[in-house]
Amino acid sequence: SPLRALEVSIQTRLEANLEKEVVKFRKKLKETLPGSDWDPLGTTKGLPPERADVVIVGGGVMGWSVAYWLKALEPRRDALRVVVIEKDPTYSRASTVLSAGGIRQQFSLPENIQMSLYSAFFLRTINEHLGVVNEPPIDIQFNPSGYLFLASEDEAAKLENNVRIQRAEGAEVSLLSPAQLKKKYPWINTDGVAVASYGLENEGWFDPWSLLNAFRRKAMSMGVYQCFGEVISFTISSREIMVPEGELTFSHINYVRVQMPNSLEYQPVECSLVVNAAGPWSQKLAEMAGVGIGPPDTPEGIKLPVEPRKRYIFVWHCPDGPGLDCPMLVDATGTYFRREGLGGNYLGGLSPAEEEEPDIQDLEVDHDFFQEKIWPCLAHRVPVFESLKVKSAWAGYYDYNTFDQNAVLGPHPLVENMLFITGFSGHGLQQSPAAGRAVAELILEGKFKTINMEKFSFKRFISGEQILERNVV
């Protein structure tokens, strides 16, 4: 097709639009002395500086994790002017807040167990990464109760299949049949199980607040600027290129565009890169700066494929339910639960199915879904649960990709200084250390070095290729 024709070309012009900008960083690091123009106190309170080497849209966990690691990365402290930009100071309506909170290896993707080994592996050492000088030790309140997935007959090759790929990857998972399952957690109903997989080490949940400010406090205090305010557009240039199989149009973000809370005074930010970490806002961000609004059927013409799906979680109260041994089960249905502190406290929740999706307009709750979808499954696969009583519940959003529900990586071919770190599609807050140190290292070294993630770049929306997660919660 036209555009696997056009993919060669794109491809090669992109790693020359990326060496470009990244030689222009190391002549800037070795130039980068004590006695240079760096002030973190010269700007006005509030709003962002009037230039910036890197500007992340998006102050959830994945942009502030790309900000540690370029200042924990940067050659020589303050070589580089970082800004994070939040739109919401509140954070209420932030998906790293709202979100489970799991972390887990067992996924069927080598490189998704890959990002999730490195994240247990920091978050064991997190205090040496993001500790702060006379600051309490960071603590996430990590569970490490593990997942526990189970598979029906028809499911049960292929939770088989990924469990071999999680051990070729280092991931310490146990196979267990319904009998060994019965044994260790008597309080559940085996019945259509078939196999069930459990992770021995690396995997619970943790408290996603805390990982977000540990990520954010490190980051200012190592010099990021924080700026609470909303990205409205940018300036861009452009300029045609004739290629073998047509002519291509390239672009470049001169300037970011920040309108400041409940303000018309806006700030334009003159600056190299654009790290795109809207989450589930970040096609909008995208189409600002003209991804996707081309002709279709070309390059430009296609779209990040990340949209906002609502998700909710509910709290219930059952006394008599699983005790302090109870991991995040994932039953083969779907649904999924984990016990919430003490006392008798559970929380889960499930993914609608494509054509029950609801509306993305507000954060409400439809109480009736848990009523109607999940509680019959809760009900089957643990008993006690059957008169369980819900005592609250939120909603929050998935940044979801619809191509293949795998992250987004890296530069966009034809927007040459804008980098993606988006599309998780619900397991973004446990990847965030392996993520964000990835994107890092593109800036800073022009290539992925501790883990290779070329597999998530833009290019395969080109190609049309999928690479399809196949345990997506």
Contents of the next structure:
Amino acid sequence: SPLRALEVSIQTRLEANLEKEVVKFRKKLKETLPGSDWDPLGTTKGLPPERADVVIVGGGVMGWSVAYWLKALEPRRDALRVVVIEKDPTYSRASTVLSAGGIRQQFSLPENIQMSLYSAFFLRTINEHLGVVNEPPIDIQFNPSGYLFLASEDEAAKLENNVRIQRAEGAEVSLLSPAQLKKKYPWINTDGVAVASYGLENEGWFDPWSLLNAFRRKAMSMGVYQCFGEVISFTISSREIMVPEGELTFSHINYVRVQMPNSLEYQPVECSLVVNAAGPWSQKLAEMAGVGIGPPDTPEGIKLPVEPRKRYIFVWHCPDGPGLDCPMLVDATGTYFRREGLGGNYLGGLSPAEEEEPDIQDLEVDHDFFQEKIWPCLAHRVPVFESLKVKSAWAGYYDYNTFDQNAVLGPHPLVENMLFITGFSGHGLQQSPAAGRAVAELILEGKFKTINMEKFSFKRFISGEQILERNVV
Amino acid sequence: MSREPGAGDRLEVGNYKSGLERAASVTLGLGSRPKSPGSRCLSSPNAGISPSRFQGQETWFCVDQRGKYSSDFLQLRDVPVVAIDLTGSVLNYDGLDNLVKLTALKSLDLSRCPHVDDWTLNRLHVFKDSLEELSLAGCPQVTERGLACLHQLEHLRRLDLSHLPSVPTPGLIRILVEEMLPRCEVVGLGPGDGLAPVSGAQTSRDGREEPSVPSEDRRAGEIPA
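Alright, leaving the form predicted alone aside, put up the form predicted in complex with the partner chain.
Shown next: the complete complex, the earlier chain at its head.
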């Protein structure tokens, strides 16, 4: 019949042109409703939105902290569209969740102390900040046992100087002589210890996973988009500008290309700002934006000096070890350990010397490192640790700032819309609330309001001025 | 009556003499409404003053039936406060700002304070030179992690930890706390202690269900110095 013939002809034409028709339809929809997310034909699940205001690359504690603070401090609801992009949905290699979870104020740089004090305040009032209606209250399992730093004769003056700086910033830190140390902690061998410093308040350790999830849950409840995918490239526009010293290339990121997991499909996300919270992989991401690609002596050629460094954590059992009073003890040699739970288990590690840095290809644990480097120090400092049994171990990456072991915070001078929040070299987790707030303030207000973090800008790599942190564990 | 703050040589353990050291500024800031049955005082909605004991006196100073505070305390202006009863009060981390000035405090009763948590316990180290008696009975937010920072209180002789719902495995925690504070008597955390607290009349001394181990035997478990 003629009706049937018409049906068949429409069907064949549709099937032949389906793809073209769909593309035409999508284009028309975009023109009629600009900025709308409505897509009646449906797309692949998990793609990020086509347009966003701030794209945060990296879904660790830093990335989600920035996302939360952007939403908490934005002037109006939904003022900003924020997308957090994380390449590993299982967080199997994420530094945040592999961390020992310590928080301390015993730093040598006042800004670090301030960040840590603010973060302690944040963690204490975490339910006021990150509590979500109808969800159970957050418990980060904070152990207020403090950090105990031991110093040998050569380092004693430095330790005392650091304590003076810490006290001036408002941290509660006490100095202990070897005799006082022995009285307080009878299980310590005070041989070789000239002086010790102990943090009386706001120091200890907590569960990093709880903090990460709290940030993530709250940020998503406030409208932040989460996307699992990997950033493969940026689309950049650049221009050359003459300055007295020569010619500088200023660039601007227009699109972020996000590739879906286990797929070749990608989505270009048009954005205003990119926050580099990629941790150990920040340098690779920065290179995609052109940071460090250029002649070595020019500002364009200065790479972001953040590298992944593998650090091990070992868990051991010792039946007669230090009890409930065990702090996070950091020996003069750099070996550290703390109590883990109530069953006589402890965890600890040691940052290796520069020449002995392990290979970063994978997260395999070198048990010989414990036997040769860590155990002798432990047994010397705590005699009962002579007999211990290693239960388990894991490895994680520090986002290690090879320049001065301190954070890199703030915009790049040449890539106008890339902001860094990386390079924390092992003390990132404890500074994440403060650092996230600082970057959010920078984005929303243009300047730091709570803590001034001008010192941590990228410019110091160009000028060569190191902001050293002397107390790196 | 002594006028010197913290005259320790006059005081014997168990025979507290009361003292006052700017109690009004200390206690008014707490915003608390004392409801403790042991203090033999009635509270008034406007009072905000916690019962406190002073050096040299047996009685507690607190608000009387008409909501008035006895003006005798003004004569004890320079005498230190030795004991404070904050049972059931709304004391929290920031409220401790008012208590940290009490350098001679020997006895602190924080039973059934709903906002006292691990962070609050972290601040108690300021009393390490004087505090001998501490009660945390019935505080719902105190966990074993906060108990670890009581290690700082070197002079603590009596610690009441009955009815702590957030402390799992009370028997194990009791052993760990006793090892951590060898000269301190720990009350509570016994096998029958997991029951819900009875409101009102029950005082902290009822928490001891079983005969305690004689002190010589308990020292056997001490970690050798």
